[in-house]
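Below sits a lone chain in structure tokens, taken as the form predicted on its own.
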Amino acid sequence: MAMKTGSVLVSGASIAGLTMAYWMNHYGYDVTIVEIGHQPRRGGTPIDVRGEALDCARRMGILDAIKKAKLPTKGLKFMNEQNELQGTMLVEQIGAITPDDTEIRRDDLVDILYAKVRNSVNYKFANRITQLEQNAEYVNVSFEDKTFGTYDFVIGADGIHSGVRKLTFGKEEQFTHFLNFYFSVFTVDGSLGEQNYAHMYNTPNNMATVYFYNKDSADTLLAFRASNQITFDRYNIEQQKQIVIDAFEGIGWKLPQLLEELKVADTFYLDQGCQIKMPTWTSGRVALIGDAGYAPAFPTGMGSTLAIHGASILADAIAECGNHQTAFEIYNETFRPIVEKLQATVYDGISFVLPPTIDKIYARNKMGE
């Protein structure tokens, strides 16, 4: 395969963006990553690396590192309000596709990917794209820090609220499919969890899960159903925290303690449960990968796998084809069936994590007996 030369701007230093940066550098491109944060995007609950993403990781030379960082998860325990065990599902019962499927801390995977590209690509941290203008030959980019750049390709790997998607394809609302729930992620004291188990507690339409893997801290995921979308300022964390507090007010189990931890949490994230669905992920010399193009929503358990797999398919196509139009067509055509199949599993996942009635909570918990 002949090595190509050219320049690529990747927006977003998370799993999709770092994977894309690795491959484009590998194929001989000059790569720049722009990231709104001061470092690669961190935070979040444990994630799974499955199926084709494992093959991509093997090709990238990071599979051993991923396996080494594999969490010693034993399973999921369903708890009642008195914190009594109602059922247990071992990890091999919770949708694992093959024995090679690996659960890993999201931060660990980001660190592994960042280590592969730390010294081989350019970075624009604490920065973002403010304007894109493209023609048949290149893309002119304006940045928030008032600098400019010209690139052969721009890759949007900047998440559900992608700025690249908005600048290139239009308003976010036309691609967002609301799944009638919201979720929040934050870190709490490790004493609220049990080593190597996730504890889940439900009331109708509400879920709290605590994941604990070390003696210091635990990851908490709260989710709640909502018939209508809630309007909030994405940059007003205190407002977002109050939305979650209001949604779980008066609920038992460990919720009073979890909400106290939430109030002072430094790592806090709230967003709607949604999927991104688009008729195409490319336009001219711009392409979208990961959640920016096809977020599947966390109940599928496949967001990270799609991010790694999609970035790898797009990079391979660019390297193999004589022109980007053909490469982009291959990406759109070959990856779409995979995305659509996985996105379709979200409703089973929502039913599992957010049962709407007491009877359905009981039936779900009995599955773990």
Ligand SMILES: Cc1cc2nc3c(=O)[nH]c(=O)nc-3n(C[C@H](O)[C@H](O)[C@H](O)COP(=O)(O)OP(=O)(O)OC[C@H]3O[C@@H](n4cnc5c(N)ncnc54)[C@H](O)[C@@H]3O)c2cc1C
Second form
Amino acid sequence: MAMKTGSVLVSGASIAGLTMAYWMNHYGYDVTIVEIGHQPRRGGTPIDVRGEALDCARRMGILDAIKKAKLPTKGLKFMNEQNELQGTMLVEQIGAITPDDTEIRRDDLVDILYAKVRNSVNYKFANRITQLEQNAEYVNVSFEDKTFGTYDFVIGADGIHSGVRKLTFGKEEQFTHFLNFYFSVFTVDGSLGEQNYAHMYNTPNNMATVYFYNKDSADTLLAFRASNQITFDRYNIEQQKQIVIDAFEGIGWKLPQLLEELKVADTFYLDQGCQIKMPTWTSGRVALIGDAGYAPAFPTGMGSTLAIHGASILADAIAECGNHQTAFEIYNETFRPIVEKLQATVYDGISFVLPPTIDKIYARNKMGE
Ligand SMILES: Cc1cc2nc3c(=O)[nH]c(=O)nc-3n(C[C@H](O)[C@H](O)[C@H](O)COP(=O)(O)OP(=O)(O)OC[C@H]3O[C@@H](n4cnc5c(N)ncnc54)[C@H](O)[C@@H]3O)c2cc1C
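Right, the form predicted on its own is done; let's see the coordinates for the form predicted together with the ligand.
Below is the entire complex, every chain and molecule, led by the chain shown above.
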């Protein structure tokens, strides 16, 4: 291995960024993470760690911790408006790649990764990159808090609305492929769920799912189809909540209670369903990983798996090659077929979570039989 040390700045302290930080620190680099939040961002419904990402986790020494945090999920129950059971899919029937695939709370995965790098890398929380200039030797970075830094590489792991991508590759719209739906995630009273099951209710344009596992609160996912993009202020939570309330107005099942809970929810997240597609994930000394470069959208269930796998491939390539050009080429070439194959599965995923007609909802509800 052609080990060569230097400094790396990672933007984003979530699944992709913390994985990258772990590996670059492991390979002897001086690592700094800049994160817009005051700490790693929390929230979200359970996520899956699958296939290759499990092998990466084993190499990182966190596989046991991930398995320990595995949720006792039994499956998915499809309900009708009167909350009567219409069908069940057991966890083994829901698109597993290997029997080891693990469903885990997003917060638990973030905590496990953060614990691995908490004391070994530098942090700039509540901060972000405002300017980024690179030459053949290094990257000069200005931060929002008016400080500056010089790094050998900058890695954008800052999610769908990546700041590094905007500064290096240009406008977000060029890379965003809208999938004609929106989704929102928040927590509700646990009594609205059933232990170790997810309950899903659909109407032709809307879906509500409540996940409940051994705690006081349940995670809720509301998704709705939209033919056009909706403009909203990403920092105006009240405005975003109203968009969801309007989209679910008049819908039965547990929606009246869920919407009351939404109004007072502390953790709330709304975004468009979209994929990020780019012709290349690297430019000079800057590279993108995770959702920033190739968000697959939640109906694939593969966002975290791709983030961990991609970060590991890139870090290994940097450690193995004597120069970043070759490493970045290897990353672009080896990971692209994996990303493209996976992103193509999103339409099946959308048909599953948001069947567009009553007949299709009925057929989906019976899929587990
Ligand atoms: C709060 C939250 C809830 C989520 N809930 C779900 C869910 O329920 N289901 C699901 O499938 N996926 C969810 N996701 C997305 C999921 O985490 C990713 O698809 C996947 O894990 C890949 O992770 P990532 O690290 O690439 O991106 P993300 O997990 O999106 O992380 C991006 C990180 O970058 C930070 N950041 C953003 N902009 C900047 C900036 N300009 N400068 C510095 N830091 C920045 C963010 O605060 C965040 O910590 C959620 C993401 C977040 C942030």
